[in-house]
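The data below hold one chain only, encoded as structure tokens and taken in the form predicted on its own.
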Amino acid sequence: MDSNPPKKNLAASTLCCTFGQLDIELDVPEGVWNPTPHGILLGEVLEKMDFSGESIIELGTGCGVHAVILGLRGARELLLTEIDDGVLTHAKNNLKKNGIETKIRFLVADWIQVDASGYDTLVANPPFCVAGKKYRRYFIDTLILDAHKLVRPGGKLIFIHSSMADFPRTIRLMEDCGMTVQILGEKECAFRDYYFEDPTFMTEMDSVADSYTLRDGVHYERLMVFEGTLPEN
């Protein structure tokens, strides 16, 4: 979904990763993202979870990694989405790879812009360095705030971010919108090299308190695996 992702991370490769009890085999080709350190601790986090018999939407699911956790995770029925109809081929194969017989629907759309209703559970990793947006929390603000459009009232919204993009802004407008909070997991990992690469990006960081930490040389950002719990109505 980022409009000019570094092209480092978007390598052909074959990746077996392990989350929790779970070992996955991916078949990433070149052009779609990499597993990112975003994605690695979203996706150790939703291993750790119960999903039986939930109905799941997942907004950019790449090369399907999370869709694979949900279904193995006892996801009842997932949409998932992306902005390119070879992505989602590649994600078709990865969950036909590790054998996932969950109730599948493939849809092209561009982001929140999605013509369905009553998810139980809206999973996301909106970009956000490299967002191709003036706004770099555009993926993030569009999220929370139209959320309530695919997920039923009382459903859940688990989504990850960077320290970088302001924790206590998105928690703030989650409240605002009616949401009850939760931190699932969080992680502090140092800068991808990328980071430096666009000196407008820094300089907007630096005035987000409490967006990095700098040790001995290195950036670290943190990482944050929210869970918002909707309204009843």
Ligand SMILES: C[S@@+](CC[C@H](N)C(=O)[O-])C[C@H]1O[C@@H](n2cnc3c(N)ncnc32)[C@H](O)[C@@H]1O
Given for the second form:
Amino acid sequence: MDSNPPKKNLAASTLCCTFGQLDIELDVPEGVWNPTPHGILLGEVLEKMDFSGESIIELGTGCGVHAVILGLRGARELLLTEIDDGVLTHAKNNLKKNGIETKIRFLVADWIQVDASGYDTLVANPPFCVAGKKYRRYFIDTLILDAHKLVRPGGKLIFIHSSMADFPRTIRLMEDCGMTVQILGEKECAFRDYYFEDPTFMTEMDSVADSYTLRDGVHYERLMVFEGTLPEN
Ligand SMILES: C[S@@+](CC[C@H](N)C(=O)[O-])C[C@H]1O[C@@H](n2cnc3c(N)ncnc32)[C@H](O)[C@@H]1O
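With the form predicted on its own done, generate the form predicted together with this ligand in the same format.
After this comes the whole thing, all chains and molecules, with the earlier chain placed first.
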């Protein structure tokens, strides 16, 4: 047995995923996030939508699963960002493997620090449990607060997070930023094992109202896909 097995959701794999009508095959090397239940629910929601003619930016594209779906659902143009070039190379391979011919730009960027503007839609599955930040909502809050820099007036922000990141707080912040909020999808799922690896995570989650439920010894979180329509001006 490997004495140092890959942790969290970062083991190498080839995945065959079905999202509604779409069958997608993804190579996910060790160290790149495999789609988690969050990534899968976001993919299921995106698969049902029509992005014909849209310019779309995805922050933290990972293995590129959502970019593949957006391409297959008509996106005219994609800008895909990641924290390092290696991850982007794998996303590139997956887009090619799935025959995506959309015009795509790949960019190494630190989350919202992207030199771009005027996109029709911004898509993201922000880090939270493994955010590497003392303030775990950092990636969620910056996404909401700075969406207007990347998205045109009247454009959309679509993203997912867990009940542990506090749904009401997110909706309040989106509304404070003048967005019209819609919930596009919701699902309950069991915790992943690595949630218990960081004891401070569970302590913090205990202080968030309705962050999780415990039934028959199993912890469950809820996942929600949010859509915010930015104000026209
Ligand atoms: C929760 S994963 C989502 C990956 C993929 N979009 C999915 O849903 O399967 C968050 C992604 O954000 C990227 N990321 C983390 N910190 C980042 C940062 N500071 N700037 C840009 N991307 C970052 C990670 O590399 C990771 O791929």
